[in-house]
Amino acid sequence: MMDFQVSSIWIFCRVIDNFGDAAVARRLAKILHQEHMAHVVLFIDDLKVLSHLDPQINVNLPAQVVGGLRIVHWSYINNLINHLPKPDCVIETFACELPDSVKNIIQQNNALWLNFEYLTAEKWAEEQHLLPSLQANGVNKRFYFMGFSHNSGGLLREKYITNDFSGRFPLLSQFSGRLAIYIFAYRSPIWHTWFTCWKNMNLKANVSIAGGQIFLPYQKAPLLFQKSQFVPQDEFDDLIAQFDVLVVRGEDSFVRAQYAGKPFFWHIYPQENQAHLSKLHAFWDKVYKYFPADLINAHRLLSDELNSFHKLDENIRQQCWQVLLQNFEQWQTAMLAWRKFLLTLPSATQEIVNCLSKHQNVKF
């Protein structure tokens, strides 16, 4: 399919959620403005946050241009919006609320106005994905949500994926000598739990812990820790492809996680009364369909004990372990099977793109 050009995309990004929010933003950008040749300005009110995925991005400017994309800090918006290239489109993240001045400029230019949603594979979002919201100065706001399916608002994901994967991520049939697990996750005392247990079960792991919530545990031979030292965002696919397992967080490493290939667990952001929960298994069930029997019933029970759903007998917990690690390659295969179908579904840049090609019904 041909890419279609637009000419100016503002993208607006609230920080709550950690790294999360911001990494899915920059990323939004950044592909929007190398691969679809648009003129992206991205709003934000935490350049500290940024800045640790971008070091070129300095905290002290409330106004710059990085690698082709200007940021803005959010408190000087209304200091330079009328100095801008009047947008195309406007992109609200995760449901920041947008400036009168911003909704104004929306309203007079025609602009198409997303309001661009958390990730998540629950039956509601896709159902609602791009419906329209009447808002309060006559203009519709348009819900999208990214997915894993074709109803869905597809995934970010940059063309070297789906054209040089191989290259980027070399493939490990199965750990040899010592597993190399990875975690990028939330504080919680299940880490003292799991801990214990790889080190009962004798397992040879060097663990790699990033992110800065899990203290560094005393050595537990012949577990091996480390601090994995926080890398910008176009490094991070290259460091997790060194790794046999992954745990991670968020919404732009669990995406990664998933392009990677690699069997990993996803720590997702507790919400109140267990309400992650419906998202966690939604997401599950349909990467189970890749999965032998023996192995869904493991990383299930695993799963659902890290994101404190359960707390499973000291025994089973070790049972589940040394079914997935006694069946590595087949848990590989099936992360490996579940990648090439996302790579089936069109990427979230370019549904953007053409949403803005019917909304403007002109072809740039």
Given for the second form:
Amino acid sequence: MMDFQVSSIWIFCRVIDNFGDAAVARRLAKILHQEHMAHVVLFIDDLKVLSHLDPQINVNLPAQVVGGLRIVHWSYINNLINHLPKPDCVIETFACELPDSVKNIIQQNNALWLNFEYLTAEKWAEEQHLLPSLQANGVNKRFYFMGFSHNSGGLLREKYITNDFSGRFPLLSQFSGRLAIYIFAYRSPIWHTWFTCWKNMNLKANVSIAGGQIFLPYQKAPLLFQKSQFVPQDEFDDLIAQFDVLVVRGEDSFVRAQYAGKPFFWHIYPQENQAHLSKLHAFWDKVYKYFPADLINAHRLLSDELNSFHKLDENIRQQCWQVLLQNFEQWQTAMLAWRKFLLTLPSATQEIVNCLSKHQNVKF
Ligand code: TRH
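So the form predicted alone is up there; where is the form predicted in complex with ligand TRH?
The next block holds the full complex; its first chain is the one shown before.
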């Protein structure tokens, strides 16, 4: 395994909405390039979204190299692919359908073909991880499921995410004496409800709102609201590390909150027929193993309310918040223990490199 040299990886991404599709694809590309020395080409259909995450991206250039990554606009694929080094591995993120020209190259080059799927803690994903699915061109495409166990494909994790991180950032609350809450979440009536609840509890908190979906409310002393400017993706970890409590969403910010080791809630991306709820519960059921019993119920009730599973009575809602805030240290400790567990899992990029090495030595 030591001698194995990764050479060329092509990653494909179509942006459905928001930032997550581009964010996951960019992080995947960046780690493969920087930590596994791969030549990576990222084909993406929305340079504007990518440029929010990396302001060095020029939205007018169909092909460019930024930070060692070759970025190509989707509409330019057929102009370029015959001039690029052929891939050893092709990763299509979130089942974006590849053009026939690329499928032909996969076949001719005997490249490893992965369908990098949405992140979920559900058991079925572990069972399907790396299963082959025979395609019309006679090549096997394999599902790649990231996840939270040794049976899954792990999570995207840079080498700088280590056990040695404590005290790296002073918390904003240490300067202000007020709880610092960061909210990067989806538009929802829950925000009015929760802000009112915090005000009624007389919570002294600075609330930073990010991402453009939640309007900054009128000030409700003793709460202080402010807008959090969008920072480049490479600065996102440092930003969230300054807060006491996070609300994150989607996929990538959700994972970063876990690496930050912070008490947090997950505003999950809503799916049809409430399919997201089993995903939500599968995740928290794993994390609650690290929670003291008193906190589980309070957190679960609020998390389910945040994600439209039910509506709480105002008294219950306040009690839940009180339980979490009065036991803040235990909440924090639980999240640090969960973080420590995550660091025992192999990283997704290392797993991909291992698969590629196997693919090139033995057909599996
Ligand atoms: O933006 P998201 O909600 O994205 C998605 C998409 O909706 C997608 O279609 C859906 O399938 C997926 O979620 C589950 O959330 P996410 O994944 O957290 O991506 C946001 C990215 O933006 C993440 O990398 C953090 C980054 N970010 C910054 O870099 N700077 C900022 O200031 C903020 C607020 C976010």
